[in-house]
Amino acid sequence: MQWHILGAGAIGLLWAAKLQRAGHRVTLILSGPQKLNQYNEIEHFSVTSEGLTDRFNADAELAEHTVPIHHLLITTKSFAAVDAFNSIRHRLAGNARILLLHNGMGPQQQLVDENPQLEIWAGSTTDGAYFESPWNLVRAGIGDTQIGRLSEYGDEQFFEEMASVDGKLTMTTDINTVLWRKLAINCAINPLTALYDCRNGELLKYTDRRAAMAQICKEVDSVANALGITLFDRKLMEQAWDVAELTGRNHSSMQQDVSHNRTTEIETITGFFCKAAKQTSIPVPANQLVLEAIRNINEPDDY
């Protein structure tokens, strides 16, 4: 099976080392020129996990290439996921089925309703890796990975023809409630990280970091049951609190973002989370709050 990759990224480049150790043909679409001949200078990627390092030597191309593509993976931001689809969607095949897997929701949806003739599904993944240098990846632990389908249109052979490439992916019927846990985890998390500049678990030795954390989660909480969504069957700020001790010595991509000088993906987390509040009147000062906050860090405008 041939696979196009949109986004190569750390997640994009742990895929196309997944879908290649299964043995699927793996082209990266990437995003300019200068990309490409970076890319094209070496002609291959690695990833080490457990010490060990394999090479990979996947295909490399540009948005414009006129190659139809039948099985699309997307693992860009969440605010480029929608322009980086509409860049290639002059050559998706009638019967093309796409992969969203990123932060945050928004994009998910709006790529649903702009496209009821597709079969696309979403995903979220605990999976880690980081970058060591360009094109060297390091996987930082073996995490699950659920899909499920979004459109009306479709089948369940897509996740069968999947199921071969991790063995820790399973489908959910209900990846709206899926994404939601993801989104909730990242509203207690990554904002605040952001904006006191520190890692996960520093969150919780702090009383006024914990207290804001707090906040956030009875609001996301009080939200999403006014929308009938169960997040987990404990409080949220519980199983916050257990994530940030778990990944206690991570950096949240929101973090690395901002002290990088880049665009963040708060409005897909955040200010999804406060569009969806809306809806119930519920009001969310702490959401909101820091979502202003994030806004006003001064971000690039070309990314």
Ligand code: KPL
Given for the second form:
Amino acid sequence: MQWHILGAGAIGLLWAAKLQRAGHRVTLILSGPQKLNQYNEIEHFSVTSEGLTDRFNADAELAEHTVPIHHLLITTKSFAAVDAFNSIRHRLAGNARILLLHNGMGPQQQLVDENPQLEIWAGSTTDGAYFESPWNLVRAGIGDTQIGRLSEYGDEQFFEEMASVDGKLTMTTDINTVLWRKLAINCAINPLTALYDCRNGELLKYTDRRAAMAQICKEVDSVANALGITLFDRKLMEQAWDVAELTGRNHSSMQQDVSHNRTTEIETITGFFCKAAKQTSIPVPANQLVLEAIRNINEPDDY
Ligand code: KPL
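Structure of the form predicted in complex with ligand KPL, given the form predicted alone:
Complete assembly follows, chain above in first position.
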């Protein structure tokens, strides 16, 4: 099968490697001529896992290319997903399948609403990888991925195909809840690690950080409950505590974005949550505070 991947970041290349290993052909759709030239100089990327490095020779092209797309994986940052999709929209075959794998919420539903005739799946992953150098990826942890269909129509056989690519992949009939669970954890950890400029585990070491995290979690629990979304079978703070402890040495994606002066995913994480809270009239001051604080660091001229 031929797959196109939009978003050649860590998760995109990790999936490109998984797909190629399973015998699929992969084409990376790169963000611009400079990136394409850079890739064309070496024409491969590598993935190191448990000390072993494998090379992968994926094809690469720009969105303007004309070859029809049948299987599309979107692994861009969440804020770029809709524009990236629209840049290749004209190339999608009538029966194309699209899988979105990114943090945050909002773009997934937006694409379904704007393209009701397409088969759209969404996923959430705890896979971890980072770049040691451009095009050289290190797999940090082998995580779980859950996918589920968001569009009205679709062929469940797609799951079987994907399960043969990743043995740890599971399917859910309620992807919305799965995305909310990841969103809740990201609300609890990401903005605070970015604001305190600390590793995930360092949130737990200080009373003020723990108190801020507990307040955020309490608000997320209340709103989710009011919206009829079942998060975890215990309080979010307990769940988020375990994740922060387990990933204690890691820098969250938002901490890394802020420290490298990159756009963060705050709008599709805490921003999405604060909008959802409005439907319930439950006040969410702790989340609102970190939303504004990250907006101020991130794009001071845009708000
Ligand atoms: O998903 C994450 C992220 O960094 O975006 C967490 C769970 C916080 C792990 O770092």
